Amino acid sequence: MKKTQRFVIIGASAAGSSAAETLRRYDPTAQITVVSDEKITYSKPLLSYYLAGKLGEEQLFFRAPDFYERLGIERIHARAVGLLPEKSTVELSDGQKLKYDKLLLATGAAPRFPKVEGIHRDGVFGLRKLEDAQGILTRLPKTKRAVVLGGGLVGLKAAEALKERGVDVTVLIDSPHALSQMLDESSARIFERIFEQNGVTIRTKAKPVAVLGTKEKIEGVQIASGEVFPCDLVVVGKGVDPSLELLEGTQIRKDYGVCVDDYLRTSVENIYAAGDVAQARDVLRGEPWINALWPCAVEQGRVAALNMLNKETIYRGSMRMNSVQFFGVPVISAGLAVLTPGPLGGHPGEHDETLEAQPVPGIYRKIFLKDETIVGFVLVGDVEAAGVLRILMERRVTIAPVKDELLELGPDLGRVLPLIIENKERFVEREFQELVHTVGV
């Protein structure tokens, strides 16, 4: 008689829920347990829209309330506080000890709070959990001025949301320009101007040293120069770090995140990792990297689950790609579009040529090349060409024959059909084969 498999998943966001669904699809009898310190399953990228009042709480849910119950999956509301691989056991904050045959670490990432005086005062929030957004909303009626620490995606989306709620917002950025993990300086300046035009103050090279106030009230943020920015609320949007606390005392290998192989296995048998905590293959760099993106987490959860089921599946890798709008202006940044310092920054030499154009005000295009292949791009205002550029970048296609046209590409694959035909061994999917067949090649 076949033994019932015991699968435990730590984390119920994109990677965890994707893995749980995949496990159940292929093993109807498995015992599947999902552990999370959050009661509901919702989309974290949508929190800024909820904060702005554009979405209701029910619109954040990407799984139905009865998702786990319907699939016969146990959902435990607790925090995993201990991992004993030698005993195949996970210890929970409520005292439970869960045995597993296979374990998935999908613990995600946590906001990176600067180490400054007063950063843990009441009135300082991240924007990573629903309770953060709810806490901010509770204080809004008494908030006239807010300071956002950090000019990354989360920080600027929070700034935009607060401004739309009628709050006077100042964004303090340590770096020389905003969005330093997503955009190069030229394209970042475009959005700094857009924020200023919409009434949000942007201060770069502004290092916070203290959050000022009393036990009951936030009064301001002081920066290294001594200047103080009065405020009633502080939101931290300085990026995230992988949640690795559970690895303490184990033999699981880690770098910036949990190190995994091409099957998303960790260095310890029967333990896998997926999502924002997993340092997996980057298709452009050819080395392990963390691309903390929702679609990447979903795919990693699916692939990890297949491998937990002994259905050997190689994770083909991911690449960085961010798509967002600020005050109605869209921007897409993909691949190696920035060379920034830090654990996830780029390396010198990743680009050897840059193509750039600003045909009309509000439209900006920049493409980064290495050895005649696309390794990154930034599109502002008009982002229709992103799909075609991404395909050429992912397939590592030499673009020399169409190099002069790259900055004028639209969404039509027909413009690069000669490249697809020339590299047809890299375009084996049905849609590409049909395209080639249509033109009789």
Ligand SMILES: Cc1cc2nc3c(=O)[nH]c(=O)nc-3n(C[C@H](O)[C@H](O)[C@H](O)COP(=O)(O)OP(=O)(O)OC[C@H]3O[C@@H](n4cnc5c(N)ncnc54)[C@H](O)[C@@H]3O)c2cc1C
The other form holds:
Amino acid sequence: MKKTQRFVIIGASAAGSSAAETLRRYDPTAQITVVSDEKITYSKPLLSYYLAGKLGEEQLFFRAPDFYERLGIERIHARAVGLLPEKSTVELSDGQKLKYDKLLLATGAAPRFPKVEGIHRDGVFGLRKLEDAQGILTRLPKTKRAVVLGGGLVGLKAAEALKERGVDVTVLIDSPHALSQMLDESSARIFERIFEQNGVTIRTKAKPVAVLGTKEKIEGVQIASGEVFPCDLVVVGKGVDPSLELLEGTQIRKDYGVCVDDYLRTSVENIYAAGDVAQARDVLRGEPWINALWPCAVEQGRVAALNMLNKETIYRGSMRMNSVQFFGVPVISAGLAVLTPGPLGGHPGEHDETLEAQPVPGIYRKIFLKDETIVGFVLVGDVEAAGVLRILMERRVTIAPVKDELLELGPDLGRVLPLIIENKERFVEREFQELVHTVGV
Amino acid sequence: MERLFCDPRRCVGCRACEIACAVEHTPSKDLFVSVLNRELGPPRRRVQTVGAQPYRVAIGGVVLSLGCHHCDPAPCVDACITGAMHKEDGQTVCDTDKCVGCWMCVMRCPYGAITPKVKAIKCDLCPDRREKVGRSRYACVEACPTEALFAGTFEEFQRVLAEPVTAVWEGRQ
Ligand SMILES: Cc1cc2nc3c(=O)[nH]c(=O)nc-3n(C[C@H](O)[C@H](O)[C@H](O)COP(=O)(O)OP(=O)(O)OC[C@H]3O[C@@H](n4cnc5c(N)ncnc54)[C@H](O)[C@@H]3O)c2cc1C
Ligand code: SF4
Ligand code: SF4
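Output the structure of the form predicted in complex with this ligand; the preceding block shows the form predicted alone.
Next comes the full complex, this chain leading.
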């Protein structure tokens, strides 16, 4: 009889849950254990909705609260504190030692705090965990003014949420414009204006140097110019770093994150990694990268699990993309060309042609091309065509025949179907193959 | 699993499926009532012209009606931050009560099969017709005057595609 496999997963969020679900789907008898230092499994992107009061705590579940139980998966609430690959063992904070046949590192990432004076004062929060949001909410009754450090997605979502709670918010941004990891300057300006119109102050090129105050009370944030922004609360949204503590003392290769190959295996046998912690193939950059995104974490969790089950599955690679709404205005952006060239590596900004249109007020579209292929796009206000543009970009299809209509492209696939049929070897998914076959007759 | 397919040889681009779909997803399920009461939402299938923008139908071009493919694995399900978009017996279903309208799924669906309108709107395989059988099981299939829309597995649909079209026309006379 086949030996029962023992799978251990560290981290029970997007990547961990998706892996656990996949392991169970294909191996009904395996012993699966998930370890998390967080009591419940919830959706991190929903934290800003929770902070704004749009969702209650019980609405943060992206899987049923008894998801693990129902699948016969053990979920241990503890922190993994040691990893001994030579003994195939993980040590937990409660003293337990877990033996594994295959291990998945899905430890995600943690907020990056700038190294400025006073950053560890009470009243300075990241926004990554439910307890962060709860901490902010507890302080809310005493908060008139807040400063958000960082103009990225998480910083601005936090600013919006606090504003909706009636707090006066100032966002301090190092870069020349907001959302510099997501939008080009002119698209970003649209959102800076939207924030200002909604009463949020945005200050760019403002580098914080100190969080001022006493032990119990925050008084303000000082920036490099000496100017002080008085406040009672600080939220830090300056990006995240992969959680690599468990790698200490092991031979597991790391760069910025845990290095994984196209099967999401680490350099040490029987250990895999997925999600925000894993530096995996990036389809646009041509070098491994972390695209710390929910969909990537879920897909990587599934692919890692399939490989842990010896169902050899190649990870196609992730890419930079995001979808978000600020004060009701949606934006989807994808690709590298959208980004201002900066210290990020890869090829931000690279393009040789830009298509741009504002068909009606409130709708803005921009597509970046290089050698007649899409290398980035921004859709503001009307995002319906995003998926179709994204797949053309991801599969590097030459769009020359439809270039004149690209900006008007709706969600309909019909217009570009001939391009897909022409490049059908790049559209390997069963559903695309069926479609190609159907139209081909 | 049963899914919906369109035979481009039979589709004439009349958009009866679009109307039928929009009407099916109204409280009244009646064309006239739903127009009068402004209940109509977006259709969850769209008639498309291969190689041309829709509604600029090239006469003689290939047209077909497309909607959600109920992919497995489904990119939209991976993307969903609330768990609203999920798989259920092979179908891809959006629980609109949970949906927060973040459009992650719209960004990921490569077929443009999701309409972002407050909630993610997509083909739900007509849950209110579960009791029905034959062509009336799905509103769009029932409405298609040329029987271009087909419900079944892809293997079954391939057999349809292998038959000459005339046989079907003759069969109806
Ligand atoms: C406010 C906010 C908004 C966001 N918005 C978006 C968005 O709009 N779109 C998008 O794509 N992404 C968004 N993200 C990012 C998205 O949430 C992440 O990409 C995703 O959660 C990554 O999943 P993961 O499973 O890899 O890691 P994580 O979600 O970070 O989970 C890792 C888990 O492992 C636990 N853990 C770590 N180390 C240990 C250990 N040693 N022992 C036990 N447990 C451990 C952690 O506590 C955590 O629970 C947002 C994130 C935040 C915080
Ligand atoms: S909505 Fe799109 S991605 Fe999701 S199952 Fe349907 S066709 Fe596939
Ligand atoms: S729009 Fe709704 S269904 Fe789509 S990803 Fe967001 S929550 Fe999920």
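In this text, all values refer to a predicted model and were calculated from it rather than measured experimentally. Residue numbers count along the first chain shown, from 1. Basically, rigid core = biggest C-alpha set you can superpose within 1.5 Å across the two forms.
- Relative to the superposed rigid core, the position of the CA of residue 226 differs between the two forms by less than 2 Å.
- For residue 201, a C-alpha deviation below 2 angstroms is recorded between the two forms after rigid-core alignment.
- Annotation: Cα of residue 362 displaced by at least 2 Å between the two forms, core superposition.
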